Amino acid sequence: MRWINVRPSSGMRLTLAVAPFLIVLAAYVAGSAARLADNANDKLLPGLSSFVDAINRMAFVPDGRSGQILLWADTAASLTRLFSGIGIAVAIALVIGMLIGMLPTMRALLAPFVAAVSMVPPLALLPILFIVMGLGEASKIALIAIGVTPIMIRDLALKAIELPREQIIKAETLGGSSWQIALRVVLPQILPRLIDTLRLQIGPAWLFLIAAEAISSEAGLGYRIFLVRRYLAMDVIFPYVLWITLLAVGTDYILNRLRIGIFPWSELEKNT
């Protein structure tokens, strides 16, 4: 029997699955005790008691200073920035991602110039950003934009010039015009694929904000992971680790539902 051939049940795959999280927990357990035993106030891998403390003193207390209870004052501010920057990501991806998949005009102009666009590292236009932005929310929620934007633009043109040609000569045999087989015969088919793409860039999104929250914010998660680190407080920088990824895990767990929800065919399609 081939190992290509073989389906795990599913108490096998929720085992598997599991297994990789119960590794490094039991690595980062037993690595903390070991470095406990020698140093109890070694700060650099702290006992499950320092997270539950953190946690508790960072997500239920107020802080003393401003009254706010940190966790979630930091989760809103970098959720409010997020949300933003993909909101413009996505309206301006969609747009010219259709002008380039339907339109060779349109793709002989814009194409170059966004693959050109597409290979600049976002992280160097920071300092233009601020510099021409000022520190506030603008510049913030603008790398975000950038930093994904291009991508995703040239995924959807990918996506629309792949489209069955058959598709469009019927639509114009009917006597669609260029805006009607836009919004009936294009637009619905690439959608889907706009929530995937989605998908794969709220990790490098998260990236672009937490970069531009360490350097120049007053909230955040990131603005908070890295005013901490002069403190060596790694039972706080854990935890907040964690619950940026638990974020990003149910942000990508709820467009998948809303994908499959809205669009079920495209999962059908996918299966195929």
The other form holds:
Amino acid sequence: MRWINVRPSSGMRLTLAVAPFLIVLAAYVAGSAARLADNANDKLLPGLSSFVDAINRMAFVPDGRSGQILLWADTAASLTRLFSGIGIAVAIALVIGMLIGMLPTMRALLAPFVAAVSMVPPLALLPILFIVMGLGEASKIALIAIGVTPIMIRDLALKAIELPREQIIKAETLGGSSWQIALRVVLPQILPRLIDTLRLQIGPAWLFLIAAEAISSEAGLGYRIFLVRRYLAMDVIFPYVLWITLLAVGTDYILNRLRIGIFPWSELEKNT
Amino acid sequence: MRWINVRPSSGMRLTLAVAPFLIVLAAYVAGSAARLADNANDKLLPGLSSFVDAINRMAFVPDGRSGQILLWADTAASLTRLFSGIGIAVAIALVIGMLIGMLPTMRALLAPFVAAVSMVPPLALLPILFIVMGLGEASKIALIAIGVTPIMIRDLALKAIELPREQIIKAETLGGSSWQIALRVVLPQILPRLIDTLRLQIGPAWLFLIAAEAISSEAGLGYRIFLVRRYLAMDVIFPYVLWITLLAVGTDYILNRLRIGIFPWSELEKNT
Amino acid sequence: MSAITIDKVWKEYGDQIVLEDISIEIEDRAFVALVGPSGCGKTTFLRMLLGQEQATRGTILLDGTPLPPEPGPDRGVVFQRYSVFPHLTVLGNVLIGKEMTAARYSGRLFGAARKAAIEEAKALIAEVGLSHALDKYPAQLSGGMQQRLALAQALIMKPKVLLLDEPFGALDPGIRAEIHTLMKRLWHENPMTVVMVTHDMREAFTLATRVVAFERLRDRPEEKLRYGATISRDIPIWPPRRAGEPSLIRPDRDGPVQKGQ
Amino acid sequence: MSAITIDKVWKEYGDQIVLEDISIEIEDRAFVALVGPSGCGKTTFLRMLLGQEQATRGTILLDGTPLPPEPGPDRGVVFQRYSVFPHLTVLGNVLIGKEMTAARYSGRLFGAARKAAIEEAKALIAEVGLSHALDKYPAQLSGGMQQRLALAQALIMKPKVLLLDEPFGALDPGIRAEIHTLMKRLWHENPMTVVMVTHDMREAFTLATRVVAFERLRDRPEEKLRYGATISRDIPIWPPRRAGEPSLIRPDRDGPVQKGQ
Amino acid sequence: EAAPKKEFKVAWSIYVGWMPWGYAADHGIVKKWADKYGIKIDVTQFNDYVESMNQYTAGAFDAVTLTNMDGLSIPAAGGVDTTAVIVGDFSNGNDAIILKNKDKLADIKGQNVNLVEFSVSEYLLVRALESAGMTEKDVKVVNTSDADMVAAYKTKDVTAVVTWNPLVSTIMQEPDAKKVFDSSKIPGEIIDLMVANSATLKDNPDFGKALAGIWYDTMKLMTADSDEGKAARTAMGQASGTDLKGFEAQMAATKLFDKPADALAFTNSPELPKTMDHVRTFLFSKGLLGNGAPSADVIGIEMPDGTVLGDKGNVKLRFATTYMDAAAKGAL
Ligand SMILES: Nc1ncnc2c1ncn2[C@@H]1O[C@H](COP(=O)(O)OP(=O)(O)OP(=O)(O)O)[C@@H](O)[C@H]1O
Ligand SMILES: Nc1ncnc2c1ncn2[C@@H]1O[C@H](COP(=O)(O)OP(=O)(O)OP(=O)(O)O)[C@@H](O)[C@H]1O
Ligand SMILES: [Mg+2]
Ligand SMILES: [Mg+2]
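Having displayed the form predicted on its own, please output the structure of the form predicted together with a further copy of the same chain.
Now the full complex is given, and it begins with the chain already shown.
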């Protein structure tokens, strides 16, 4: 039988899915044991017991200095920034994306500019951002927004342009003004796609968040990672990275559920 | 007439397209003039003449220390890393993406793992990367590859899965083995999509390159930006950022031309 | 009243002449079937009636006044595809026209006004036989049901002119026959003029009061650019069909068309 | 020889019984038209013949030996859509079968072998009337041309069995008539057994030697899960059609079918 | 004339000699002194030292913590007239050159040296090479971010690094790490300062006084051998990502001026102009005193006694003892 026709059973599928994670774990444990045998103080690949210690310290014991539990304080700070940044990006992308997608004049005005801006590496312009926005939350949120907005605008504009011309004309024959067509025809069809676009931008958004927190912050997952990185405290960094990954995967999953829940028709469309 | 039906003439379109760039330029010149009036040595928003100076110094006069023309040396170093990283990412993504897309067994084995890995923020794991790959070119190239590969894999796997099942069956009735189907049916149809995926990843690739060069390097566009950031030499940073943007826009354009040139049928498909 | 006067209309795209010197009077409540080979400009002609395209030369009058230069609620349209909104249910698709004309900013109705509109929409949905699918989305409907929905959606606006561009071309023969019957009834009952583009001669003769054929009379390659399509035939159906009246001579002719016919 | 024996075949998807106890002998060089209502399992049946699906119970034999459990070059197929490769030209699409069977690793031919294969492909392309479009991509062909290409692509493998799943359903009537003529000629000239699924009765009776109807005899909602479709009719065409022989009684019957008929 | 400015912004970054600022902000010491002078002081922590200086230079902050060298090359060379309000400490071993498996400075010849370019590390390297009769041409400098220095040291191809604490102590835990030179060999040359914009200080000297008050209050607490002092050191250690032991080790390599009198003596000593001359010569050779600067004299550096090193018409960096003096006299 050809390989392309071999279908694993569902039990087999589960085994296969888990395997790579187990292999990575095993490789880690082996690597860690080897390094610790060489140098019992090795910090690069700490043993599992160090993780338990570190996780306990970060996630369950209040910090001596602030009295807060660091992992939760960091998570709250980071998620607030992340979702504020993404929220702003979404709002801007929705408005500008729809303007570009619907109005030829706006398209002529903004499309080339947005295309150029989307290629500017925002990390290189950080000093300007901090001067303009100050060093508080604003600039961190702004970095996330600046980082992900141009791509979201381009994506949404494209989706708006891709709407069949027939639908717009139909809406005009139903008495719709530009505003009404935007509100009742284009917007609702763009929203589920917005969620998909958003899901793709969660990874980059975390990157920008971590970069912003590395420069100035007093709490946050990225801040903590950069703070302890000076001491190569991998026993803290690994759990934090894992936690960020879990948060990102969870957000992705929830957003997809949300799309299906709020826009059931979008799922129907996909299947046809 | 409704706004959605107003179409600017082609002369108007050009004017509109140029306008935002001019506005940004004007805003810059005004802001710079205001700051320079306050402090003639202001470094944040240097005047245009400082740019001319800096560009002349970086792009045309050999550096006293190394005898090289810095901008070209930096560009060569960065582009070498960028394209090596992207090249490796493409090769891996192509192989793994096709495996996941074509073979149900491989899909069960790798798809969940790749999905999880694509959410790991690579910047947080840099120390490990350095220790494994050393501080030289290898780790910079690896960071780019690690940063963009998982998303490219997911994208390509999706495209391979989306190929109509009928085509695969047809190929089987034409005597194709799994290998031949991969080679003659799936691969050629994936390649133009690979180029599109690649275009979307140029922005992120530059980000990772800059981040890698900021950490340890002796030349490169990102290295220079972070080095001169130490004394806020925005007269160098701005032209460098502009240059990076131009390079990215240019790469994007060339890749699209390449796709149309090499896979003319992919353009035909798009229009139908 | 909804008579259309087309007077010496030309349509060019850049150098290419698509339609050449078209003049035709369409009387009130006519049902014009437009036929002709692919690419001869039928859709272009319909687009001009719709206001989506402007004639290069000549004038188009609706009841004696020039057509506004963009689509509006006096002219309804049904396309072959994409004629309904995928994000609205059957009811929502029919309601939206009422809502957009009534509520200028929100594009939505509330309270009593909404109830009244829903009643009207439901009546119309019942007419096209979709009462059982009120809350379904288009993706859950068959092709024939989607086109019936598109008709109801257009009719709720009580358009003076209904424009159809191969509306039934993608349907199975059996379903097409059913929808022909429906179409005929709707035309009899609603005060509107219909212009329908079709490829199917049988459909043209089954439904129309008048069949108009477009054709490029000069179609050699070197002539393609310089000459456009014109009206090559204009056949009134005999015995005449008249809106709201059963046929005098063969009263059963305009009755239901049988399946598979 | 290419006779197919289907013996007490059942097909279930989970709890749902799709096909129930199908037994049929298809003789060598038959042209079987498979008809039946939508969803009754015609495509499923074809998939089993193709090897894409396995029967839940029962056996399928080709010339007395069980079918291999996956599609292979002894059975050709043409689907309604996606039957040709969009990235290959007309010539490339026909060549690819030859190339994959000949070159195990590269899947390509070179030199003299390639030249010979091209000659053979060109002859076949000429047979389906696409000689003028050798270097065109499918996106540049009309629907009818694409299906003709799909036929050529399948025939170059000289399959024992040719399976067609509504291959002409998406074509315009005029073009469909043309392709019927072609199909008939190809069947007469090539030593193969044809099984074709269709919705169009006229097509079934125009082409087949035998029309087989699938039907769910018990189709009340509560029975849907427990009973599948079976063969409800098996009508041999009379006067009989035989591959390679003109019809005895009405010799013109199997000639070209007229346009618009 | 406009009323004097009442609200001030201070930036600090994570470094052993500057941790008191964060502690003071967290524990109400900043507020206490600000209230006393009827002003508001907003203290912001930076994780990225360079960015804190850039923000100060661009005018977003009124005061910042930095080293004497960076004070000259960044704000002063950027045209911002800057006054050193507090001389907090000098590095007395906190900066070091570490070689892998080699224990003599001379072995550095020909090696790649990983360090933060244009920083005090490079200055330390130049001074060390001078002392061994070499120049920078004898080695190859590789710019490496401080955040990744520890990981960098662990890679095979890195054999020489120059860096500062806490990175030095973390790296020294490696068995093959040998410290071949450190800042205790050039005592008093790498000075950690709290600087403020001269114009702002002139406008409202209370700001400078408040800073001095905060600093010496915190110093008292931090150096106390009491439970309170220990608690303060523990908190500072945690804030910098380590613990009490690690933090005290770093303090040991720092010559803290916990009493204003010590700071005064150091600032008024004739060594300071010599140090600054070394520093400006180094910066000039790197082109860090402005593009096309004709000589190391372009920028004037004013000493507490009023003498100026360099261009008297372009004084941009001032060492003032006013505020430390007031603190010493208890006149705050
Ligand atoms: N926007 C346009 N720009 C340029 N040429 C156009 C445009 N729209 C249509 N044409 C040309 O006008 C001619 C008529 O097109 P039209 O779509 O009206 O034909 P049609 O009669 O509707 O054909 P079909 O039966 O295939 O739908 C074609 O040659 C087409 O290429
Ligand atoms: N992979 C599958 N899993 C579960 N059920 C399936 C699957 N494939 C087909 N079915 C079910 O089997 C039945 C028969 O489907 P099939 O596609 O064979 O019908 P058909 O006769 O070809 O219909 P049509 O004329 O619409 O093509 C349907 O009820 C379908 O839902
Ligand atoms: Mg048309
Ligand atoms: Mg089927």
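If you're wondering where the values come from, they're calculated on a predicted model, not measured in any experiment. Positions refer to the first chain, counted from 1. The term rigid core refers to the maximal set of C-alpha atoms that superpose within 1.5 Å between the two forms.
A displacement of 2 angstroms or greater separates the C-alpha positions of M12 between the two forms, with the rigid core held in common.
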